[in-house]
Amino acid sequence: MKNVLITGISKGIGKALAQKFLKEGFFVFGTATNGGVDFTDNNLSVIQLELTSKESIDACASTILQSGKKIDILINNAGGLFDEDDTVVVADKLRKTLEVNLIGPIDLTEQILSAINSGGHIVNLSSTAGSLSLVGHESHFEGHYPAYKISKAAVNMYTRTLALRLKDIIVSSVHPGWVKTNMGGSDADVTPEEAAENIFKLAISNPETGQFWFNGKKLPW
């Protein structure tokens, strides 16, 4: 049985993604930032996560690695956006949207490393809001929350450096769609469940490190 870690399972994408392994035969390591999820599972194992808290990231990482499993994929989902009305960068919001959306899932990754199997595959959760090229040329994306463009722009540099430095492990960004969740909203026009098959099918597959993707074809940074 492969092993599966991803973040933010209580909810949104990340609760589907959770149930799409489990679906699929894979133990899943899922975190949540009360510790809880709705859904249970013989092969899921919830542990509390909170991506401001270094307490509880060192505490999360340790309970992975003192578990014995050895992680196949890991799915850096969690995140969050806290500037969604804004134009202009808050520097308070910038603080928290760092923490939650890099820095945390940055010192995570990096504690468990040791635990991913040669050959595993590294995938964060990222945004065309984040993509140099694209921002200032999608409509709904003018001006609109700095702060987050601002953290997945610098997810897509984690994802580079931490490619060319391993070896044998794949790293992946990718673009879930604009999807039906809180953070999304109801207008958005893919489910939960939809962005979960996709990035299960990147995440199973081999692909080329380092890269930028959405349903399958590679994304401008």
Ligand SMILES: NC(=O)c1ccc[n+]([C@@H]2O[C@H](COP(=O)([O-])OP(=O)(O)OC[C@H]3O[C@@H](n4cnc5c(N)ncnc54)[C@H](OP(=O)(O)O)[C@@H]3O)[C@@H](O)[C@H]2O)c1
The other form holds:
Amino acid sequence: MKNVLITGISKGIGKALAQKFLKEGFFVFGTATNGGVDFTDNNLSVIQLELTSKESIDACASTILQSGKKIDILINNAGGLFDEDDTVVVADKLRKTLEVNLIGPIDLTEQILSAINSGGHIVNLSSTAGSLSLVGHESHFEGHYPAYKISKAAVNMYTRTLALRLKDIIVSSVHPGWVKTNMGGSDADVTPEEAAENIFKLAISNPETGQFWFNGKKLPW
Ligand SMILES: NC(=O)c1ccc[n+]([C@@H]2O[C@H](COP(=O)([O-])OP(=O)(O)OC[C@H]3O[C@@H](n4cnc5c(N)ncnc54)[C@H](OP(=O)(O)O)[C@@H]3O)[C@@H](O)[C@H]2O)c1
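Got the form predicted on its own; could you also share the form predicted in complex with the named molecule?
Expanding to the full complex; the earlier chain stays at the top.
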């Protein structure tokens, strides 16, 4: 049985991903900020994780390391959008955004790297909003959520640098589409299940490392 660790499975894309991997016969470690989710499965283990808390990240990493299970796929899915209506970077919101979307996921990833199997895959949930070349060219990106964009551009650079460093683990960034979740809102055109299907396909495939994907195609950085 293969093992996947998915952060942020309480709702949205993370929940759909956890359910997809369970259906496909994986053992799922999933995280939630309050330590619980509204679904159960014999092959699901939920771990508390608050990405703004160093203590919580350390405890989550040590639970994984002490479980004795090796991770085949890590999906850094948990994330937050805290400056949706802003056009100006507000330092406190930037700090929180970077903690949740960048520093927390990097800290967790680095702590559990030794538990990731050779041939494994690390998938970082990014966004076209973090693409330096696409930003400004699509209407829904105009001006808004600069801290979120900065965080996802930095996530993409983590994908690149980690991919260059790791010789036996694939590292990818993925854009899930505009997804109907708390974050994406009700006007979005992709369901969490559709997004999870595409991310699952990428996660179990053997793609070129250090790339940025959307539905099987490379995106520009
Ligand atoms: N929806 C879109 O259109 C879209 C587009 C591009 C990229 N993305 C990316 O896709 C990922 C999932 O987004 P989503 O749309 O599914 O969002 P969502 O429905 O708001 O869910 C976010 C998940 O992240 C967790 N999370 C939030 N803050 C956290 C924190 N401080 N510590 C630990 N976990 C935290 C939440 O857990 P709790 O419920 O426990 O707080 C929840 O499980 C994110 O990385 C997002 O940036 C989404």
